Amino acid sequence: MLQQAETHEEILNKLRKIVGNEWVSDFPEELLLYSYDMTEHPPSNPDFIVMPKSVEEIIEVVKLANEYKIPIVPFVTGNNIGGLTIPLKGGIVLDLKRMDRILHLNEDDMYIIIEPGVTFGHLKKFLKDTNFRYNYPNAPPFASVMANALLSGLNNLSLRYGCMSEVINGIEVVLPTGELVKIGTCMCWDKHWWGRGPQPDLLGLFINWQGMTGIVTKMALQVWPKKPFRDWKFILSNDLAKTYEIVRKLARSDIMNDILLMSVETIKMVLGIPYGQAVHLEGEPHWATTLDFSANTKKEYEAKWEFIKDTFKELKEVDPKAVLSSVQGAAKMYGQKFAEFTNLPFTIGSMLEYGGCTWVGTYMTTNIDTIVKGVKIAFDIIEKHGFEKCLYTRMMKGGHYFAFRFLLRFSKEEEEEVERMRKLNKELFENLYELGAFPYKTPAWAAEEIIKRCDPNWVNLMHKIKKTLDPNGIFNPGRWGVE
């Protein structure tokens, strides 16, 4: 935090030559809505809020700070559920929204290229009308494309392509020393940005890196072309193990977009049942597994059905109370909102209606036993804390590994609430860590309890590469255990 009145209001002026008056703020009231998420994580402010329009704004921005040795934020919506944009040693708060344009569709190659501010919602009604899809998350049609890709967040296409990290085909860079830099093949021909390689891949200097190691200002992504016909099937079922089975069986046979399994008290948060009320039921089904398949012919289509129809005799044969429907027919029983699974992005009902949302969602093995195991103690931890027992799952990458949540809801205007919120995920944490759970969009608190466990020379090269690429050590401090 800046200390001087005469320091900060000489920053604050050059500030306002770079991006205009109106586009700067040190107001208490406005630096107060940066300083906090919708998690767990305790608020820190910043000292300003910078809104640039241009790459050359922000260069500019990032010499000032190496001259004042002042930290910088990125930041676009600040909905990571990982407090991975409180800027936890104050500073510069970068806001990239206006940063918004789709700059261009190649359809030859199968990429878009975009600026950080291109959310969700501008995307889709981008492609409405072209050839092409993107992939879609279970989160607000306001969330970054960008950010979701450098956070190695999971969408409806996960299962084929694996987390959204996997998908970038290049990007442009402002360095914390200000250098303005292109990896991928962009970085021989500005128009030609189709893949990251065969040269040396530095992608991995930048992506869950939580802006430490560079402000990303232009991104390509893959797209794939629509197909004709497209459908969704819904299961019921009780039998975890076996749910769990038939689930990683269709993962692998290459036929699917997307497996999303579910405790039925997730479907009933989605539904917008009030906070603290979704619950199981006795005599309800346990589990609620949705199936997303495609077709380029509808002699394709009925093929898939068929195996998505044999596969399921199975789970029935162990549970006999197992059901398979449409998406449209389980709508009916549990009310449209439900059908808006098949029409991402979306808001899920009733998440913020006490202000309070947060995960531990962790990458890891695929294994059957271990993720049945995994279930049962998160839930039991879960139940122990009392909160409600909403997970949220995915294969990916065709059952490679497997995408293993907890959506939860809280208070925040109740402290203890807030703190057995905290108590209750570092536990998650530490159990499903030594099942071999990775977290991902790694809050602070979660890294440094990596740090404390991986392999010392790993930790070592992190440092050694943020000092290198932040000898001032500006670019969002304090992420993972590193200043």
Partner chain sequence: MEKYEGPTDIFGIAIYSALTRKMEEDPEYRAFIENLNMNLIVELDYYPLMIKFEKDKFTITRDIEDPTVIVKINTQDFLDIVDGKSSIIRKFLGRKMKFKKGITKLFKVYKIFSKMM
The other form holds:
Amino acid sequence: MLQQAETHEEILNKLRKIVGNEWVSDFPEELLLYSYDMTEHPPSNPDFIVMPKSVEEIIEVVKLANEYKIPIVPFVTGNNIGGLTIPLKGGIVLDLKRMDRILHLNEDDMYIIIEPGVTFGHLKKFLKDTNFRYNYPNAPPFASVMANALLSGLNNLSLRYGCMSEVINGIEVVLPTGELVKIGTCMCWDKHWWGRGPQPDLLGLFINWQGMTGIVTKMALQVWPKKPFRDWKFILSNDLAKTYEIVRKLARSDIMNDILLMSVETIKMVLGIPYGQAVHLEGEPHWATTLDFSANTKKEYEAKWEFIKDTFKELKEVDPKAVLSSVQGAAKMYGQKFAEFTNLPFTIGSMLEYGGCTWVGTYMTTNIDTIVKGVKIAFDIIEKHGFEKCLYTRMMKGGHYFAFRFLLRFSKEEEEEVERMRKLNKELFENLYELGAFPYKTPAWAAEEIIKRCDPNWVNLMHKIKKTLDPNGIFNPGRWGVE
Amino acid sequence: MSDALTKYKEELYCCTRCGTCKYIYHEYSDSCPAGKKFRFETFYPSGRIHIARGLLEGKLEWSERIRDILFACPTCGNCTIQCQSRHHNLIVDIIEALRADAVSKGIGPLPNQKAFAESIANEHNPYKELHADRLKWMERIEEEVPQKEKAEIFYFVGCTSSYRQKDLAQATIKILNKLGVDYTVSKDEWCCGSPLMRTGQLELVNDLVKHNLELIEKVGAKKVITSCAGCYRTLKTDFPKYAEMLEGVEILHITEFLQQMIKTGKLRLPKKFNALKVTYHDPCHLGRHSDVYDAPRTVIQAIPGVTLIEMPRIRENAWCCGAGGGVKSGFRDWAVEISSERIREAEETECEILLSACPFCKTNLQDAIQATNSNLKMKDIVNLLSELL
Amino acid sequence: MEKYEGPTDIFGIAIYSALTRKMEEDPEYRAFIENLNMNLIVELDYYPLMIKFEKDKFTITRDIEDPTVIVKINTQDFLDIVDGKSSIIRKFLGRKMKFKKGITKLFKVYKIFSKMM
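If the structure you just shared is the form predicted alone, then what does the corresponding form predicted together with its partner chain look like?
Now the complete complex, all chains and molecules, led by this one.
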């Protein structure tokens, strides 16, 4: 516990006054559940869980936290796979799931304004009867849309638009000192959230800071028109270099929504093959690629499909056993679990049913040799530590960068296995970092390693900014090497 | 280490708290009544599993708060449908096993729930009524109610219809008489044990199961019909966990039996309603727990003049009425909060009548109709059908 | 708790999933499959698979033994049928699907795959 018993009671009572008795807890069971997530990151207990309903309540909680100099960690579902909502220094976990309104859909400028508790599932339901679409992760439907954007998550239009922080138009944020600030065009007009605008872009003070500099209470995110034609194709192949080459060519063609290049082990995991058995077997294809594209007209669709087929022929020349099919066709055989690739967001049950799930998820260069080398090195490391080689990659932003990550399931029943996973992730990080891969949703341990290796002036600047914004150091302390 | 935690140890380590259990999968409406109400992670199905893990690992100790979290679940089983992991169909079993642990440690059940255990021990029903009055529901009705030594069909009336919702038993009798089937009821029927099983009070359960099976065997029935979804689930799903079931005896909910009668043309309804619009609430014990979704709909659609208009959340995804799992006895106001949400959903269909096939659902939905000043009328399918006879 | 008991190779999973699902959906197909008694080898260009049909059950394995029927087909041709771009008959007539053994079981093989897809 951070505080003496008397102070603890004092804070508890004040929190209750702010949000109401039923929305504060310091019961052991809640403290335990908010102390860890599905990853291998070590647990750390909070002192209080607080569930505000309004911006005003958040501001009051922040003022109280400053008064007592206790940490605050924002939380919605805790599914970030970086251990980012584990309260490293205790304090208040601010569970924002009660703030779950979709406040506005602007059809002219194509954006939505949401609160932090809005999940992908709820957004998809909201947009169902509109002409607009957002984009979704291959992840459980009930992750926070806002957290995904603030942490640069990758979704199924990331090939077009980049990671999700790139589609934020503006935010409303409570600073660590309790002021409420608007960033983007909304700083001038309440009703205009159409962009970050030509003013100095202060959004970077909050993106990827993991709640160290502010608690975002509203966010405008771009949405896009739905297209009448949409299709998904599926490639199985053996030659990684050539497969990757055509993936990059398709990405650069500017006609695709999304391209996922995965190891066959990943597909097996998606299909429900039990933990430990999703391994490559002799004679099997090594790689599975899904291609998602859409069009405004039948003619446009057919032209795109022709280009995909022609590009596939280049792969076939080098890798004669490579096959091209439709995802829907493959789903006729594999069933609903495979069909889910056309209906994101979805829960990969078999990835999440062994108690633990983690990754080293990185963004990196698209250089072919580097990718091929990265796969080889990473597979050797994973094999050495005895886990499954479930690689899941995505071409980003028209082929400007590459998302390179693993989906690693493990059991949390035995500490030995958890520890082995920690070692694996550390080794993966160290080797991939050398190749220019940067972990997104950066766990605290990886951030510390990066700080040791990166430009010291960047570190100094980050510290200065943090000190200026959060003089008492109460917002998610322990992240990025900042106590 | 307790029995429940040992038995389900493997399942407890399956859950990553991915959150999929919290909402209807790919439809995204709320699925978990307790989670929606209390919102802390602990109150969701995954939270309860992780509480169990905490208890197992010694990181948590039993407390009244943990008891309340466990007993606040109406065990509706919606999470067992939405969860995509391999332990999904055991989530309710785990919660019920934890409740049994709470009881064995003297922490559970909730005070009101203790009372019905005492009542069942003394009078074989949870309502503190005299066992001798079990068949009083048949007084002052015109229908003849057979009490035979031997019969083809045993109508297992259940405590709620015997003591609290007598009109359901009476309507069932009216239909069975009209069908002219060979059936009987018995004054020796005891509580099926459902209230005890749902609240972890297992001490008397073996006796109840044994007694009721012996009774059915004595009658020589080939079919046991219940008009209570709770009794149905207990007889069909829970009894085999406690005793060897009687060979060749079929357990049927009254809607399943009526479906058979409709299909074979044995049930003819001479009158008709005048353009009556109804909607149907799937009882958890009949639907998710027993996989009976079509039979009640077949019966409703066979009633002349009736049009069935479905609510958005139906069948596997139906929102619970809030009465189950001991919530009605343990958290009365909250039980009605849950059913009030269902009433709002039913009102959106613009139907006159909300139907169900369970006396618990009927009671709690009726309470919500009053609490929300709704114009809906609440009826059991059997009652509606009997109006035409 | 649910347990997966099928094959773990990428094409075996496909056939196992499709067969299992179709048998659950269609009692007539289930009865047909459960009454088969043969070792059907599907020679894909990636690797051969054996579907062993026995009384009341089938198993899929990569260990080939005592083949009753051997059907040779490229994976792409197989997927074209699944995709609906071609049919078993067209592939057979176009010699893209060949019976290396057990041609007499042609109609049974046709029924297994045409219903499954």
